[in-house]
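Take a look at this single chain, the form predicted alone, given in structure tokens.
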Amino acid sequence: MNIFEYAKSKYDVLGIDVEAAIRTLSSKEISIHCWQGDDVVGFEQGGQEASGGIQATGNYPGRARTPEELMADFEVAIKHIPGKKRINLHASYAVHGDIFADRDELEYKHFAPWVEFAKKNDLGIDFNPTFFSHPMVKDGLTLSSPDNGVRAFWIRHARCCRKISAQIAKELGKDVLHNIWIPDGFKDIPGDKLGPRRRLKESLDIILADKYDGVIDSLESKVFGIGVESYTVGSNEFYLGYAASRKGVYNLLDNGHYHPTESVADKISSLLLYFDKIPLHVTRPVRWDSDHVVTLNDDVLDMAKEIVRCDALDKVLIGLDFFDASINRIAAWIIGTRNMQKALLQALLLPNKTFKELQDSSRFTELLMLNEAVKTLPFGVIWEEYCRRSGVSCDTGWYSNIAEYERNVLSKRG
């Protein structure tokens, strides 16, 4: 008996089908964010650092500066990530060519190179309008601004992005998650909280008025941000109420966008009772929404367990959202994505049916015992087998390739 067969036998004792878990994980798409590769700079004129509550800290050498460099880096990363993948784009990553188009003038043609890239690499695409790092963010406000001109600009931008998303979905034959996040809020105590939210509601009504095949619309809340510590217009309660009252609109959960004591895992089962989809952004907040690279920590494991226990892998749209400029950016992609996959595999390798039966029959002592016993099962052996079958290296084997790419390619960038 080899080590994998031995590990499988340990799971068999608890009625856990290892082969089924591997098959299920192999088919689950993870949406990987493009902005980790260039510190959220994008390809607009000037290539300025991100602003509007967005901050990537660090200055590790080798940042991608062009669409070609970012695509090349992403290709290197996904070669070391098992399973199915998507790429998550922001509108600021438009490929402009010789003629620059401002955000309210963007068209599908500016993202056609990304679609060809996705086809080449068997990727789905998700899409986000970019409401930050732009001179039309006035006094920290966009869709909730009292300035009609500012608000109209950003409404046009979001409407453009939904049309682009629809065309991407048509070209790929895959749904596109179109997610709206805005930085709107105030640094100090506002004199009016209702007015900005009323204007945001009216703006969203205009943006979302037209329905597009293949477009899944979501809204992403945040508890606070840099420069908007006292009041965020797009709060969880606002977006949850909006999504619940609008057919085909969803409330995206980002586990860095809540109070530190809130559990995003605990929100999943509640939302599943009312929504047929839950978009999810996975990150690692350290004391605040600092977007550190995802590690295999309790927060990520708890979210994965809840998704699997609710039989919601086909309903929860999992994306990543972190940007660490202090380490090798390609390695960050690989580490973060693989950790999300590890969490899902661990969740799939639990006796979830037995857990439920023990709870429903009030056998709480056995439930506690079993919850603790499964923690020492040989999960690592199953993960290694999954990587082997996927044609990728295990957890240390890929790093030498990234180090070589850094020496030969990244180090030669300015």
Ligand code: RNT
The other form holds:
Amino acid sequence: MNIFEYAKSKYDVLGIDVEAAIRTLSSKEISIHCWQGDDVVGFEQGGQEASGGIQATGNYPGRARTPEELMADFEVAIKHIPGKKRINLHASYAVHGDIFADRDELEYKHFAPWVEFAKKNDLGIDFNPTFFSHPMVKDGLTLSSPDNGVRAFWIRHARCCRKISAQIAKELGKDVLHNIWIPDGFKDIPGDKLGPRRRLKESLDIILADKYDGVIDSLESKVFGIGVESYTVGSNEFYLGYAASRKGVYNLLDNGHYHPTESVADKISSLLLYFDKIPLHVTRPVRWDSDHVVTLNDDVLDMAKEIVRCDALDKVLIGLDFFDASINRIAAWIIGTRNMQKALLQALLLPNKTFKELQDSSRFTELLMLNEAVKTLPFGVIWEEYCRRSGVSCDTGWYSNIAEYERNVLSKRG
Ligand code: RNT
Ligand code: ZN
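To complete the pair, please output the form predicted in complex with this ligand; the form predicted alone was given just before.
So here's everything in the complex, that chain up top.
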């Protein structure tokens, strides 16, 4: 018996179908964020580092500076990632020709090269309007600003982005998730919390009034950001209420955006009773929303378990959101994405039906015993087999290729 057959037999005993788990995993798309490749800078004139409470720290050599470089790096990364993939774009990654278009003038043509790229690499696309790193962010505010001109600018921006998303969806024949995150908030004690939220609600009503086929709309809440420690306009309650009261608008959960002991995994089953989709940003907050590379930690495993146990793989749209500028950026993509997939595979390889039965028949001692017993199943063997069948190397096998690319390409960038 080879080692894979042996590992499989261990799962068989518990009634777990390894082949079915592998099949399910290989069909689940993971949306990989383009912004890990360039520290969230984008391609605008004088491309600035991210503002609005998000920060990529580190200065590892080889940041992608142009669409060509970012696309080339992304292509290298996805060669080492099994399964189905999407690319998550931000409006600040528009490909400008000779004429620069500001955020409120963006058109489909600025993203046509990305669509070509996606077609060539068999990727879906997701899209985000960019409400940060721009002079029209006034006093930290965008859609909730008291200044009519500021609000109008950002409303125009989001409206072009939804239109672009619809066109991308049409070109690819695949839905596009259009996710709105704004940095709006205050560093210190606000004098009025209601006004900004009322203005944000009104802005969203205008932005979302146009109906587009193929566009899934989501809103991403946050608890605080650097420089906006005291108040965030787009809080969880704000967006949850907004999404629940509108048809086809969803609440995106980023697991770096809650109080440190709040579990995003625990939110999934509740939201599923009210929404037919849950978009996610999977990240790794270390003490704050630091967006470290996703590791195979309990947070991520718990989210994966909930997605699988709630039979919600087709309802939960998994996107990643981390940006580490202190390590090889391509390796960061590979490590983070593969960890998300590993978490899903582990969740698929659990005796989930038995767990439910034990709970419903109040056999809690056995439930605890089994929960612990499954932790030492030979998961690594199944993961390796999955990588082998997908034509990608095992966990340590891809690194030499990235090191070589670093030597030959990345280290030559200025
Ligand atoms: C910020 C949000 C948001 C961004 C990206 C770049 O805290 O998580 O999703 O990280 O849009
Ligand atoms: Zn996010």
